[in-house]
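Below sits a lone chain in structure tokens, taken as the form predicted on its own.
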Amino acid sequence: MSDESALLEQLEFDPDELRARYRAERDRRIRPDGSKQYHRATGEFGYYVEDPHADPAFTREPLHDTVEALVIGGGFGGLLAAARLRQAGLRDIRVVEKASDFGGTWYWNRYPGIHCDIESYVYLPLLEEVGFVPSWKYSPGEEIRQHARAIGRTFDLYGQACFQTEVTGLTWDDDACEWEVATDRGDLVRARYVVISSGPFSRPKLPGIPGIEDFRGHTFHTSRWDYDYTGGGPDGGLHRLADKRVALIGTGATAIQVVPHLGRDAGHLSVFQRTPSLVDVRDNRPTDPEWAASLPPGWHRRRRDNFLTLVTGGQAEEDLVADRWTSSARFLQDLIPNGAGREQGLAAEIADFRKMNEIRARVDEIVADPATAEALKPWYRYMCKRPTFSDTYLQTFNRPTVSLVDTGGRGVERITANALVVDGVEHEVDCIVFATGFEVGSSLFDRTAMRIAGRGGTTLLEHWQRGPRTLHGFYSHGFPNLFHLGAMQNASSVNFVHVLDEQAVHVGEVVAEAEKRQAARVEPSAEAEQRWVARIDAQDTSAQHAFHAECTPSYYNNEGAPTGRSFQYAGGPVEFYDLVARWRAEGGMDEVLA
């Protein structure tokens, strides 16, 4: 008997039933529109869009001045590429951001009940440098908007930022050696450096629903919740729900953290679902002061570089996070390419059908109504979506002013003047809250107005007309000291503020080793760039898009027509950042510096 068929025949399900129970939810979601289901907010939705936080009447005088460094955007890309290029020795960095203060994500989204899901302590960035310990395993979100608030102070940021504000078009003066940055306030700054971090996490997008602007209830988006109308904050106590039927739509991420807080405050939550989400145990807890200060110099990157390791496929003596990232690491390599350890075939396949046997039984054991818990399991592999943590979502169902409307994976019908429609039975309700998450898979000139011309006036999206070209996902021929953040040519990880550092500092040395050598111009040949293009274009991620054409539609397979091309990386962060840190100590920078 084969090492396969004795595998299969200890097993206590069927995978062939499994496989068609996914294949056959899968099926019922794929929508013809894929990705164009969703409205952009703008025009008459542009409202949902609005700072709420920003003071309407703010004005200043435009600007005319020079500064060595302008990075595009204050979330905490932007704050760790400044910081980093203030280690480098820089002196005048100004940050440009649309928001009224740093926070990025973490200052849009403020939605009751917001926490991070990876460990506070390995998420949020440069705790040493700062001086501070997160209070709570898993932070909420006010707490990491005031860290983010303290790395513009710990590192002086404040005194040249732009708030309020949105870059529109960067020009390279090729005889100066500068950028010339516009900006929607008129303003006409000089940089010699410019770091582009704007993230997807802030443009909320809406479903395409028939009738939606017809409704006249209330309406937000929970990146931009409006307590105003709910009452409360972010700790929940949303009082004046209390006499209120309240619609939420979306059951992601951000529904898994929200829907406890609206099914105990609302007169009557009515959860509008399409796709349930994995929902696996959290189990939060306060920082053990005793635990906090004991931890010696250097902990925090031992502690990043330890969670990074196992969350990849890699080995290590000891798990120093110990949570249900690092417990279901083996199943993370279907979501981030990684040459380290990577399992594959049937063994896998397996292993994943237990853990999501597992995450439905919870739901059996949690949810009292039957008919509610069924609809409720998730029925796709377990990186098909991002897992969720919650110790209250499930139990919220079963509280008797708690609806779940299943659409069958079809979604809302229609909205009309009062009600939202599923299945032809009108569901009356006061207020709509969308949980529908982000423009994420939209390019930055999708997201942004802004037009960035290089030498002899090329712009960015003609050098990119077939796709991106860098070296290594920073910068391209053509556009001297431009440097981009992000995963495109670049790496990823479930853990992305932590990439995000490391791209980071990659950008402070190579700036530094500029400044050393008063070289006055950052870019790579276009042989350089055309070889790092050829390497990701000939990468095989046959194995990967196999496994997202089989996923249920999400922004991680493109609504359930994934493109077949990955523009990241398929050796994952861990080697990638050891690639680029042996391509400086090689000189590799001889070819970028000129």
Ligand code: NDP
The other form holds:
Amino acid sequence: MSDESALLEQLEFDPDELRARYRAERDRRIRPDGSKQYHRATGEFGYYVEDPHADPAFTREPLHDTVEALVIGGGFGGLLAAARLRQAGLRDIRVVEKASDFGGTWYWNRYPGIHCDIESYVYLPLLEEVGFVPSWKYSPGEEIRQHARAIGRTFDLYGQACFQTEVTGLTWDDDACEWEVATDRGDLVRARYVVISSGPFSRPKLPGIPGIEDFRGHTFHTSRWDYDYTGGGPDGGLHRLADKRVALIGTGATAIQVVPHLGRDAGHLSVFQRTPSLVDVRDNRPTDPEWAASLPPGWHRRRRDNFLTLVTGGQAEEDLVADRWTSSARFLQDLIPNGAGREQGLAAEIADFRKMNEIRARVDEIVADPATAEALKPWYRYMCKRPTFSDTYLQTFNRPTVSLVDTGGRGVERITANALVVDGVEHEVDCIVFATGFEVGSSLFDRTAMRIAGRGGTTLLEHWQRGPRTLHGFYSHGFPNLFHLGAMQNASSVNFVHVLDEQAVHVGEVVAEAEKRQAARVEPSAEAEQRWVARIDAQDTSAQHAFHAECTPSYYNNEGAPTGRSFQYAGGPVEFYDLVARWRAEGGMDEVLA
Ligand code: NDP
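Can you return the structure of this protein in the form predicted in complex with this ligand rather than the form predicted on its own?
Okay, now the whole complex, with that chain kicking things off.
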């Protein structure tokens, strides 16, 4: 008997049946308008992105000065870049941020229940540098936001930062070897180095539901939570909703954290579901102070590396984090099948079916009403969507004041002045909360209004007209001293802040070397850039493509239309950062410093 038939013999389920169910569920969610189905939060929807935390009357005089480095974005990416540049010896570092403080995602997202979905001891960056150990295994959002602010203080970034400011243009001055940076507040700042870290989750999106603009009740997006309307705060206590009928649209990672609070406090909560999330055990607990006090120097890097290795299919003697991320990765061998040439064979698929059966069985164990339980079961493979973790989400559907309105994969049909329509039935509500996510697939040029003109006036948009062109994702030919942080032509991980730190360390080391050699420019040659682009284009991404093609639509697979092209290094982050470290050690700097 072959290994495959032996494997199939022992199964307690029929894989063909599951495959057919997954396909049917995917097919009824595929829409011809794909990622174009969403509304951008601009124009008539612009109020959805207004900043509830900033002073709208804030003004200041325009700046006309020079700094050594200017960092665009004050989330963890920008903070890490600034911190690593400080460690590289730069004195004048200005972070420009459109919010009124540091924090990025954690500045904007303050919805009730907000928590880190990765263990905080590996998610929060610069813990040893700041001298902080998070108080919970999965920190509440406010603790993470305060940590971002602490990084700002520790690395002395507040003094020169510009908040409530957006960069509108970057122009390279080849004679002075500096960038001229223009902003929407009339600033003209000159900087030797510029780092762009504008973040993939910075623009909320709204669902393309007909009639969305007709609604006359109250409405907001989870990333701009309206506590004036709901009462309470990120820890809950939404007392002003006691007499309100609330609709929540969306059931992704955000909704999973919000629903237990809305369910507890709203007069009535209706959760409008298009696709159920996969909800695994959370098991959050406070940090043991003795453990925190016993951590030896270097613990943070060791723990983060250990997590990264395990969730990307690598081997480690110990599992330091030991949660559902790492146990699932061990079980499934590799969370995201993006390793070049790594086959997604039958064994991996069977392990996935088993894991998802366990997830579906958990729904039956928790949810009392059988029809509601059935509707809450996810029918797709693990990592088709970001897995979620909660010990209170599914339980909320047992409350008499909470209803699940399952739309059978089609989404809400229509919105009227006072109701949401599904299958012709009107559900009247006072308030709609949109937990419908962010413009993840959009490019830097869609997300920002920034015009970047490099040497000779060529814009970055022109240089990238047939796709991004960089060396290692960091820099482009013709755009000296300009660094990009992000996954593009670089690497990614479920713990993205760790990836951002690896990137910031690289940028810091390159800049330190440029300073040491008194190099005026950091810039890859056209040939080095072309070699990297060709290498990214030539990667074997067939396993990843095959996986995503079978998945239910989401931003992971371009809403059901995977392109088959990878914009990331397919070998995964561990291999990539090894490659970059070797590049630095083996004379790579000579390629970019002049
Ligand atoms: P998502 O994009 O994950 O979810 C959007 C939700 O809106 C989906 O359930 C989607 O359904 C639904 N939706 C879209 N259009 C419609 C429609 N027309 N009718 C009904 N429903 C609709 O956004 P999130 O904000 O939940 O999460 C975004 C990302 O933010 C996560 O993937 C995660 O990376 C990150 N995050 C991280 C957290 C952390 O703790 N670190 C916490 C929360 C989020 P469908 O699935 O069918 O498309």
